[in-house]
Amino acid sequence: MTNKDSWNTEYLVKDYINYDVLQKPEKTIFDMVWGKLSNWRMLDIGIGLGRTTVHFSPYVKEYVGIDYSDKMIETYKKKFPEERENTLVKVGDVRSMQEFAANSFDFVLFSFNGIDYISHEDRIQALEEIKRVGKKGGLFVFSTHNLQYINKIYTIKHNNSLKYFLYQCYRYLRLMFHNGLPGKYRETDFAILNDGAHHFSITTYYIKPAAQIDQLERLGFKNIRLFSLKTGEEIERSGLNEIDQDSWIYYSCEFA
């Protein structure tokens, strides 16, 4: 089963049906851009069931939301049968967005690590497409898993439940089976891992912060900033190799 197949299952749709809160770095970025939203045309990629839609669409000039999961969009439309006049939500694939002209959007958001569920080659293609549809000087915000967090993925957590402890041991063995020991990724810039998400049904792209910055700069993005998932605060660019407390990181950058 591919990642896209998994995102189209009833199980995953139900898993996200009631999730509608912004994560801490999203709140930080929302506050940063608040004064500009009313003049912006926004593209929201990988919207799922509209978690970010409900927060941004009321405030932007025009909102377009897409997701490559037909099931997610179908369920979204049932959840929100009446869309706002400025809002369009549809099935779409970030890797090929020919329905949108170049320089179309002031603000592009790809939240909750949506970019991590495609291959490396497709990721580069997706970033190129995002850059194509973004306006010069506009903002691109996304989150991606942090490869420097990998040791913590393998941690066996303890509580007073024997059943929980046995599950943690089982999970550790599954991680070993799918990915090997975490030390093998010490010198690797990125990796596609099966980290146990959704009962090991999907694979996830992890990348080191320095490598992610380099990836963005090579594609022509500028003024790159990092934000902590745990605190929502901006992360200083010094000491990038020491960032290992956030399972994923939010990045904001400008279209050049």
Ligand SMILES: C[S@@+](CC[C@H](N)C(=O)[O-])C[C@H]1O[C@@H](n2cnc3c(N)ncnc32)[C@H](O)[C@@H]1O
The other form holds:
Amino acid sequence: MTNKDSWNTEYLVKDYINYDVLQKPEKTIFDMVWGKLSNWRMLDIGIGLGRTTVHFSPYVKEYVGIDYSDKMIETYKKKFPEERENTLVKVGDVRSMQEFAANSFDFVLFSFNGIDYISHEDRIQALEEIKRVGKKGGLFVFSTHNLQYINKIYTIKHNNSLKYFLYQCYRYLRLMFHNGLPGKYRETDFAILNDGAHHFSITTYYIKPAAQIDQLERLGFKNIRLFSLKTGEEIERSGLNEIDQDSWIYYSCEFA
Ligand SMILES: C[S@@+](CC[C@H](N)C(=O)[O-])C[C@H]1O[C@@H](n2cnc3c(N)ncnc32)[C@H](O)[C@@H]1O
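To test you: the structure above is the form predicted on its own. What is the structure of the form predicted in complex with the ligand?
Let us now look at the entire complex, which starts with that chain.
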């Protein structure tokens, strides 16, 4: 089963049905750009059931939301049968967005790690597509999993329940089966892991922050800033290799 097949299952769609708040770094970035939103044409990629749509579409000049999962978009449309006049939501894949002209969006958002469910080659293609549709000087915001968090994924947590403990042991063994030991990734910049998300039904791209910055710079993105999932605050660029408490990180950068 591919990741796309998994995102098309009722089971995964249900996991997002009641999630409607902004994550801390998203809130920080929302507050930073709020005054500019009314002039912006926004592209929101991988919207799922419209968690970010609810927060951004009322404030931007024009909002376009896409997701490559038919099931997500179908369920979104049931959840929000009446669309705002400035809003268009449709099925679309970040890897090929030929329906959108070059230099046509002031703000592109790919929230909650949506970019992590495609291969490395497709990720580069996706970032090139995003750069093509973004206006020079415009903003691109996305989040991606942090490979330096890997030891935490393997942690066996305890509470007073034997059932919970046995599940944690089972989870640990499955992590070992799919990915090997975490030490294997010490010298690696990025990896595609099965981290147990959605009961091991999807694989996820993890990347070290320094490597992510390098990837963006090579593609021509400028003014790259990092925001912590845990605190929502901007992360200093000086200690990149020590960032191991955030399972994923938000990045903002400009189209050059
Ligand atoms: C973790 S969910 C987040 C959903 C929503 N953004 C939210 O925050 O609740 C990731 C979403 O990205 C979408 N996605 C993954 N790869 C994609 C691609 N290549 N093009 C468009 N959407 C994609 C998935 O279908 C899924 O809905």
